[in-house]
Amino acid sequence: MEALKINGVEKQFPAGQLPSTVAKLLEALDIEGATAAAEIDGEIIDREKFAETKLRNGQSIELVRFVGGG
């Protein structure tokens, strides 16, 4: 098994089907990556490269999604 902790909680993926992106990662939880930030082991990440930002086993992620409304 492999995992990430995302916003605190640790989610668990089967060996060799972690995400290898940032992109992938917003993908496999459904989140349209044009509303999200990203931020890896304190270090926050341009949107522009969420497709080349690769994902490591054990890394600490926090993602934060916009929404509209009023």
Second form
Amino acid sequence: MEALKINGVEKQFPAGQLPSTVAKLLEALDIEGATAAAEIDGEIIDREKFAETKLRNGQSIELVRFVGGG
Amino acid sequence: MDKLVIAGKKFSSRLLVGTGKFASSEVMAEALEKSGAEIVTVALRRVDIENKNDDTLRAIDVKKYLLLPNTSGARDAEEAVRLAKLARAATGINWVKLEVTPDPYYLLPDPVETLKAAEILVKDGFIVLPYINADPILAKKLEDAGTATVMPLASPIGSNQGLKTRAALEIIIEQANVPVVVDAGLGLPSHAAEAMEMGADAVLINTAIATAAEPGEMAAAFKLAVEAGRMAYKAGAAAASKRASASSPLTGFLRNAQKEE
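Given the form predicted alone above, what does the protein look like in the form predicted in complex with the partner chain?
Now the complete complex, all chains and molecules, led by this one.
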């Protein structure tokens, strides 16, 4: 098993099925990438780099987006 | 109405609207439309992996409105800077409504952390609109640090209490060289009109619109109030006095001449 910590919750993937990039992860989670922001181990990833940013077993990922607010 | 200019960008509307607390995206979209607002605030939160349908941004036409991400939830400067950078990464927008509110009960902004975050963000190229208590000295320091506006509160966020900080707001307005946006606590169109009559450059309304029985109608009412208040300010208020001053001539009354003395 491999795992990523996504928004504080550990998500496991069968060996070899860990999404290879941020874009692939968003796709797997069915999240619209155009309005999301991602942080991997505390480092912000530019949206244009979602497709090229590789993911590794054990990384901690924050996925955020806009909600209503004042 | 004269234009509002923030960081060199011109706006026809002096009403900024927050997007929180609306019953639905449809109700929000209608209220934004009727408010005439050109700047709308949004918050940044973790994606709810289990409920991905709640995507506010989809209901907001980003070609029509300037999205102003806030740093709500930040308890210190470090968290606020992180949120601002994430917001910029999500949209490419470098405008940020800076709010640092460590106290969950009154949600009052932390002046020390707000100033610290503002200095960092301005240096990093952000257009910073800081939410602050109505503190004239802090407003000055933020302006000196390069913020695009100051956004003093009228009363605690979402309290609808109106202009409880009036005397301090008047000093801020008198001294400011950047637009003063009165934010938080304005509960009625009359509160907004009063702030504008005092010379505020704009107001930001969320709760008073979003939680009204008819948010669309209330948004329209705020639009009129803000316009009326601005027009009144520009027209120059007549002086107030303690004693009456007759509006009608005090001569030519239909009574005996002897009694007219």
